[in-house]
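Take a look at this one chain, the form predicted alone, written out in structure tokens.
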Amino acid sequence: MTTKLIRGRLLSFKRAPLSMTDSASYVYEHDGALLVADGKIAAAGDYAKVKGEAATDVEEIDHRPHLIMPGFIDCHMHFPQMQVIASYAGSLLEWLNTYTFHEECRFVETDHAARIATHFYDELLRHGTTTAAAYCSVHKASADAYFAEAMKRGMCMVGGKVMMDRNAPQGLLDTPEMGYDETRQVIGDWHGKGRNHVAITPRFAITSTPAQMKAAQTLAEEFPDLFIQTHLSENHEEIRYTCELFPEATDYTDIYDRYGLLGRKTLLGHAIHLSEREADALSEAGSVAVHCPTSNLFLGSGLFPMKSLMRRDKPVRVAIATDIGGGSSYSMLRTLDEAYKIQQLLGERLNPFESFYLMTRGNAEALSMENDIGTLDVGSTADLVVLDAAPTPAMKLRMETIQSLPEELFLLQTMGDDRAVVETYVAGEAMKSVLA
């Protein structure tokens, strides 16, 4: 059995924090340790106690004084969009038609997809992200590259071949039949292999005909345990156009409901501009509204009312994500910094315990994976991030006056990026330090 003892300050959440003083929501060990055996957490807690349970010859890795947490989780990304980040455009549809769709056409090429997959996973690990849910392109080759690289690195990843059969360049279109058949092939080739999870992925209603939406519904009925991911109510122009394409629907959310695509494993990117009826529908289905703050600000899409959705009489489940490449950073730290600012503009507060809960256990709960990832609980996979709150001169200077854990977390969230990530572990194996 391969074992190691990883020492440092430990922080893990038991549930969503109710306030800054809700110490019952998390576990913090000032001098803690994780005993990792065959990729799983075998013991966690006070260093002296955990060391006493370990073999005398166990490999010990000392990360003091740094903070060890579960690896970050990102619930909405676009794998083929690495080379369109920072593309100048005024709105979502302009950005898609001017840059993004043309870039995604390149993923028909196997070599290109494989090259970008290498860079994609390097960036995730550099920024402390150990699990993500991502869209591939319409081409099966892109999904093959995405899942093959995930298996190579032992990462727990969600992804899907995009289904889209209209309102895009010819090189980015399939048909209802092809979307169905190739998604089934991706499921057969990759779902459950290693730590891979395939998602049924109609891009959004604008790019899928009713026939293709029906094909997605058939897949959802045949594979009820799979994730479903798509986009919802990101931009006012998008909403208007979508409703024109589906005039029989009550609203945008009703389109997905009519095709049986709402459920507890449905991830709906953005969901900014929801009516009360739509929010009720998501709550009743248990679907997840995925907040993408850097993207929402970059494209001017709107301010996501996260706190008001969460405290409704019928609360909506919420996750958080970078939305690369509409999003402007791979860092979940930078992402939560922008989420904080959005809530400030809405007259709400997002405290640092809530932010780090969302990056870890919260997003794991959104993926229904909290028994495997997102915590430092015994039995969980040892996907970890090690954080240094003083990696830059400015942060080091600020740390001289910090006197509490929440202040340290808020500094990490406000000024941190990949430089704050000392190490990223996947199933107990150090991954960042070995990147080229």
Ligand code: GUN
Second form
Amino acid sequence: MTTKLIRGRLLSFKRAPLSMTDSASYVYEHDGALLVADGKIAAAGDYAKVKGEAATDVEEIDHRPHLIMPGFIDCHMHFPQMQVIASYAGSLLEWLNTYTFHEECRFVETDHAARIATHFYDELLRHGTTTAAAYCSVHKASADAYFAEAMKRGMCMVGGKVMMDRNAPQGLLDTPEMGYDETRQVIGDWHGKGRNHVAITPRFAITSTPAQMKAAQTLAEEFPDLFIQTHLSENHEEIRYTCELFPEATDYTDIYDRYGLLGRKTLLGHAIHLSEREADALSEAGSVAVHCPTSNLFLGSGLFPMKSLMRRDKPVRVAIATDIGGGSSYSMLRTLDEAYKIQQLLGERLNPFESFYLMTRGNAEALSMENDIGTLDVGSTADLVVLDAAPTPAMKLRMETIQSLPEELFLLQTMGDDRAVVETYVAGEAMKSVLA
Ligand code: GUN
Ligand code: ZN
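Given the form predicted alone above, I would also like to look at the protein as it appears in the form predicted in complex with the ligand.
The next block holds the full complex; its first chain is the one shown before.
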């Protein structure tokens, strides 16, 4: 059995913080340690106490004065869009048609998919993200590359071969049958292997015919435990066109509902412009609205009413994500900074404890994985991020005047990025410091 003792300041959430002063929502240990055995957290708490439980010759790694947290989780991104980031477009459909679809066509090439997969996981780890839910391209080879690389790195990843059979270039189209068959092949080849989770992934209603939506429904019925991921109500023009394509549906959300695609394991990217009826439907189904702040600002899609969706009588489950490559940063710190600003524009407050809860335990709960990731609880896998709130001269200077944990977290969120990530551990193994 390989064991190690990782020392530093520990922060982990027990539930969503209700306010800045809700100290019962988290556990903070000023001189703390994690005892990691075979990739799992075997003990956590006060350093002296945890050291007492360890063998006398245990390997000790001292990260003081840095903060050790559960690794960040990103609930929506696109693996084939690394080379789409920073594409100059007026809005979503123009961005998709001008840049994104063409770029994704390249993933028919196995070598290209494998090369980008290497870079994709390097970037996640550089930014402290240990789990993500991502869309691959329509090509099965892209899902193979995505999951093979996840296994190599021992990471817990959600992903799916995108199903899309219309309204895109020929090189990016499957058929209802191919979408069904190849998704089944991806499930057979990868689901449950290592820490891989396959998601049924109809891209969005614009790019799937009713026949393909039906195929997605069949998959969802055959594999009820699988995640389903798609996009919902991101942009007004998109919503109008979608409703034209499915005139029988009451609204955009109703399209997915009619095909049995709403449930607790459904992740709906964006979901910005929902009616009250749609928010009720998501709440009743327990589906997750995944907020992608940097993308929503970059594409001018709109201001996601996160706080008002969360405090409804029928609350909507919310997660947070980068949406690479509509999003503009791999960093969950940058992402929460933009989320904060969006709530400011809506006259709402997002406090730093809520932000750090969202990128760790909150996103783990959205994936129903909080028993394995997203906390520093004993029994969880030791997927960790080590954070330094003074990695740059400007942050170091600001740290001189900081006196409390929430102030430090807020600085990390407001000015931090990959430079604030000192180390990233996957199942107890240091992964960032060994990157090329
Ligand atoms: N809607 C359908 N596909 C996409 C995509 O790749 N990115 C974003 N932001 N929205 C989408
Ligand atoms: Zn997306």
